[in-house]
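Given as structure tokens, the chain that follows is alone and in the form predicted alone.
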Amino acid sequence: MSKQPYIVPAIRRVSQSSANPQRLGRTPVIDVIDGVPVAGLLARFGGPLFVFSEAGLRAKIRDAKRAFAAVYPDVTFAWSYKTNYLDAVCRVFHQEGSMAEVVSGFEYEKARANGVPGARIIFNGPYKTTAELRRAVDEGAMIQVDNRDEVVALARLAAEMDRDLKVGMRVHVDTGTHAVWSKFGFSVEGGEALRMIRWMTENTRLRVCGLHCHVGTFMLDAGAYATAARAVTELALEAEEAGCPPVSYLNLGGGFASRARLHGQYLPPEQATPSFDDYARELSGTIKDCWPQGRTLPKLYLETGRALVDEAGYLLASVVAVKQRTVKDAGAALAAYGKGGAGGALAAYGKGGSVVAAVGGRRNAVVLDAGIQILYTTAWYQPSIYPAAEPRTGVQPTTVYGCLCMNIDVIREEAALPDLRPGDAVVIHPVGAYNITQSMQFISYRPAVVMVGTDGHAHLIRRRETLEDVRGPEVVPGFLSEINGTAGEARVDRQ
């Protein structure tokens, strides 16, 4: 028998269609929000449209307060304005007893305009002007000093006013769970924070009465708060031993995660996201363990935002175009976005003549009338996308594009959706945190926002923008008043 020729080993991808045409499951339908039909909201207010649930907001803050009240004697929540500073949203939390936590002069003015007195405002942030500090001092706000220059500015104000000023100090802690947020406050581990407290006590009329530590954002490890709580509690006791006044409060900031899903996150949010009880147990248990027995525990402030508002926010959008997208390597494309993927070819299935990605690398895609300019958080999170009516077909991998003239305007690289046609509505969720405050008028106007109240009615809380809203602050110099010999329609600066 002749010798067989040697064949060089090779490793190659094996492409195989899915054996289970239902592998993507069924996508739930969201056709009503708190009893109000999605179709009716779009017909009345137009789209795209942000919708907030008043009941959802109140349920979240009440759940958070319940969890902490069960394990700690004195806890106060402060609503994080930067997370969502729509007046109606802020006022819901203020009605529920929350203070205001602000990080700029703008947000301070927002809180005051909402009727929050200075004494109910926590003033954080790395930049506060002298005028803003003076106002905050005059109105009794809780100022958390962030850096040495701010310490100097406040020390001068105290000397000028010839009085002691109570302040809080922001510190940063290495929890071992993520990169340290060393931009903010003073280092605990390096001893910087203790040295600064001592210097302020000995050389100024500033009195540090509280310590503030915000460990990060979207913290999926509740244990990080135990590490931070231990560090700030021990710092408070060390400062007292060094002759500084005892602190009356600890502020552990925010950063609690919502049930959003990070890119690359394996577990579903329902399993990965700690509960308020988890956060409360880690925080309160650590402070109690570290605090001297027999002494009254310090007051605890919390400034959570995302976990309270994210899931109460929805974006209603409509399909404006249907496309077929070429995907040369579906598995690699999905992996690049950190979203897993089937790898190789995707099965063609469904009914009603649907066409899906198959061995040839074709995938359904839709274009919505909303883009990432109003969905800033899609850079980090994968929102769920639901049809707003019963589907005509089974679900299939679908790329969801926004309406912007930008190639990066991808809301979801792959979403499990049925066949969609122009005019079909979808509901994107959760989107309540940061999208409103970080949205911009890029290419299209920012949409209207409504709140579905506990009264069962939809209330407009911000109207849709118009051209005048965008042009309002602009001034055209006189020498640009004419275009090709024709006077332009512009407000002309004649000075």
Ligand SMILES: Cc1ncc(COP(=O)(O)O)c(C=O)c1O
Second form
Amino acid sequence: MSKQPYIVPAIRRVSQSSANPQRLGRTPVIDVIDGVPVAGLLARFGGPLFVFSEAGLRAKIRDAKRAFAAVYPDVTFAWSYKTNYLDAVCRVFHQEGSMAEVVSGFEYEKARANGVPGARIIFNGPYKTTAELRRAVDEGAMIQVDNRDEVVALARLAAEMDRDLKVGMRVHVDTGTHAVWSKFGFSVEGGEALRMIRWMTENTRLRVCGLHCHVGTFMLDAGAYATAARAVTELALEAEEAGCPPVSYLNLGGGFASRARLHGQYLPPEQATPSFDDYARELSGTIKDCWPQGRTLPKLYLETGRALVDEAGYLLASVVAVKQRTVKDAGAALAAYGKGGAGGALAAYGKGGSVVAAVGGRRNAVVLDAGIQILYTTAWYQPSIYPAAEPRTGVQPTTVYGCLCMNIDVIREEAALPDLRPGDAVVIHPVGAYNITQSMQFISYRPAVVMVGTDGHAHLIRRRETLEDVRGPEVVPGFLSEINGTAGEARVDRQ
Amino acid sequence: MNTQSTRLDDLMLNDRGFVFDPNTGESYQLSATGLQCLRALQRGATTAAVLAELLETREVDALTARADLDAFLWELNQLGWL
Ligand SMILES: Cc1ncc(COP(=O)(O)O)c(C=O)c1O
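Pass me the form predicted in complex with the named molecule as well; I've looked at the form predicted alone already.
Full assembly next; the chain just shown is listed first.
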């Protein structure tokens, strides 16, 4: 007789609210990504492992372009490098016709190294050195000027070169949906932006031919784009009326929400996240509304980041330990599942007898081989965590810890997961936006990244870090060359 | 002969692992192996026998099963059932 699968012998107190925890519902399983088995990916590349779906990336950018092309005559997407600047990911977007949107000299160099010509780069950000600006001007990049000091630096360059320079101007707008991102650009409200455009026209050889406004990120309210679009369109027309050169493009930045779930977000992403069509309708409708009838509409640029890449990214991780964790009020935790009525569930302890809080207040917990050092977005999102194989049991509330020796390293306070054992793989999703670029080398090596191609194969696009990657830039001063009579393998500065 | 039932005997179990403790009025949910172990204990099995049964019927190594079983017995002890 073949043996049955093993699960941990466990007991949990059932409070009024929790009822049968087996009834929390089934968690879907992710055992393949675009036809490639998760188990095979982990066996071949080791774990943890980031996986990107080429098909997923292409499907998103095509959907975004379709949505905007349907309602607006002239729209160009620029890939937001900071959202994910793995070369392979950037190149998928460039192949799909996206320009590069960069916010530093480093990102500019990375885009150029990817073969993007200067004229196909939008150069944003509050910090651009004079040398970087000079190169961008020479190569014909679209510079979006952020502040007065940058205006001055660019004006000097234009004077030095004895030519007019076309620039875009970054502005900020109060959309009423969140705190204004007033760190960037000039204020539309109060007239600062208009004054600056006039000043540039009258005092420099800078010609403001575009307006740029990135209202914020993860905008669940598509209506915020209508507010922003109205403000920049009206500003463009006012500037022209005031004798400045006509504005030929509007850049509404990024900020479209991905299908991730924010902490505290009540509605699931399927209901809460606007579609590209929703955003397109708001933007296009407003610009057309404000623009003079019969005149060619301004070109529209978009720098959508997370909404294009988040869902194409997965993190495969493995369980390394299983724990039971003491929680103050297990009932309250279950209430989060919508099972209702947990308040004072533990008042039942007043019944006397030998009910032990330790048993009642236990929750399953697992430790993974990946932590928040490579999952920066867990600060904002609650990623979904899927078992990578058919579950052995029903699901129950489970805390998912990362691998760091840091108490804050909690990937999910409470995920609905079946009984997991060490060695079991899980798939964390969506993780494609910002986690690669904002991950830290901290405590452990950063994992490898693969792209599952539309050819059905997994391609390594970034190898796992090694000790040499970490130590490479380090130099040990000569007076520390020996410890306990041995030199070790340090790179010693012999000066 | 001692005819008084023990707390362990009093527990009411169903096949889905639901346990009712009439002495406290509290209910509990067992995992499938938890149910298997508790039933064995009600039949009077020793710890060693329960362990042997787990090893015989489940895909698990002796050390893991031993560690998990000891933790489980400790919890039952906390509940005053053993
Ligand atoms: C100027 C600019 N454009 C585009 C983006 C991309 O934003 P998102 O990923 O929210 O679409 C950002 C991100 O902060 C940004 O600062």
